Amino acid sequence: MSATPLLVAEHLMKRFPNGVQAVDDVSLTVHPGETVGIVGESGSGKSTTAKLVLRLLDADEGTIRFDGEDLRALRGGALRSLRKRLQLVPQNPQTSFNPKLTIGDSIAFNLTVHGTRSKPAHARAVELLERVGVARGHARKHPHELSGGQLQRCAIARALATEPQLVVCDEAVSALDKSVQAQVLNLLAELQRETGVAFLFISHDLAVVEHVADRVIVMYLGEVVEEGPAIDLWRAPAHEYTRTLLAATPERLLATRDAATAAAPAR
């Protein structure tokens, strides 16, 4: 892992017009090839933080530097050029794909908008679909013809089309059943090993984040309450809120029950 961070966000603040302080003095870093998880319940500010990093929302205060560039200062063509290096896998691919376009056209559009000609863009779309485990014939299908798991793989292919350095996954597996979740998470890990892409992984499920992340940031009411290596937070959480999240995790409950059973005296 590079010693120089790819993304550095410091002291981010965001208050909405209704008075809600969604993000309150949040700082984070992501290194090349690293997966950083942000976990917290609904309303904790994790998705708003992701939108600030992507410049889908403008922060009220704070700094965001991506590969050394001041992201908040970029405008127009400079911002569009950077977006190819900073991509998103959304929570609901059913609503993120244009229902009037085929899957191949949607993926190709993410390339043509950045200057790639139509024919090589469509060839790249088919190549990416096969890479994420979707049959090349699905490039001619429309979103409603695919399952949720297939669509999420297509969303990953679309995000990877521009060969980004960082992909933000915002609740990218929360709508999938457990078996499909595991397949998608394994796919992300494999793609990271092959390409060196970094991930900022947003989830309310600490068990999912612990499975994929190198480091974890825990947010509560817009603030970072704990941060550290995933394995350390799992084994010895320091903050009460992190302990509460772990206590509500089925995998954690099962492990605790099994440990208690093993420690119980024989009768």
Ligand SMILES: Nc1ncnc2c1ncn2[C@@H]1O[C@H](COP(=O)(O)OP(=O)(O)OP(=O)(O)O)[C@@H](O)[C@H]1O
Given for the second form:
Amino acid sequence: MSATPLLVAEHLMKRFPNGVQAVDDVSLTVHPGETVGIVGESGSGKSTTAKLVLRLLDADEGTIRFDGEDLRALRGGALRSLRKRLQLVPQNPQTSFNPKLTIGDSIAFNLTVHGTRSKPAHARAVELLERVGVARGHARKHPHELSGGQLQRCAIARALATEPQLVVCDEAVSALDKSVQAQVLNLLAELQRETGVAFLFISHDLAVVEHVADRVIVMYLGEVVEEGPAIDLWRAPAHEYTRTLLAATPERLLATRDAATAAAPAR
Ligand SMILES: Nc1ncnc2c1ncn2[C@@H]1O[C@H](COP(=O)(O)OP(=O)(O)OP(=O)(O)O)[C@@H](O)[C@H]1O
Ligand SMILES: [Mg+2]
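Moving from the form predicted alone to the form predicted together with the ligand:
Entire complex below, previous chain first.
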């Protein structure tokens, strides 16, 4: 793994006008090609953290460096160029695709908005669809004609269109059935191996995060309460909330205990 981090967020703070301190002194680092998971219960500040990192919301305090640049200071053209390198796969593809546009047009738009001409952008959209396992003919369909799993693959194709360095996946598989979830998670892992893209992978589901993440950040009431490689957290959770999360996932706990026992002699 590269020694130079891709994303370094330090001491982020965000309080909403209603007085909710959604993000309270959050720091996180993502290296190139790495998957960092954020796990935490509903309302713990995961999406707000994602929005701060994506510059969809402005932080009240803190610093965010992306590929060496001060992200909070970027404006105009520099911010647009950043959007190419930092993409989002949102939770609900049904609402994240414009219902009036075809899937091909939506994916191509993510390229034309950054200066690619229409024809090559559409050709690239079709290639990307095939890469994520969606038949090229679906480029001419509208979002309501596709299943949730197909649409989420399209959302991944749209995010990868700009060849980003980091993709934030905010509950990107939470709306999918377990079997479709596993297929999409495997696809993300394959695409990461091929392209070297890094993921900030957010989920309230511990099993999902553990499946994909090299390192996991546990959030609770806006704060990072624990951080480390998944196996270490599950083996010896330091924070009470992490223990509660584990206790609520008994299958996970047993599997981890077995894995830890099997791994022990090698250590
Ligand atoms: N625009 C907003 N205005 C006011 N409060 C907000 C806003 N967005 C989020 N909050 C509050 O901030 C806190 C953190 O919300 P956030 O959406 O970041 O949580 P989350 O961890 O992503 O939850 P979930 O798992 O349900 O998606 C919650 O208390 C939420 O109600
Ligand atoms: Mg959320």
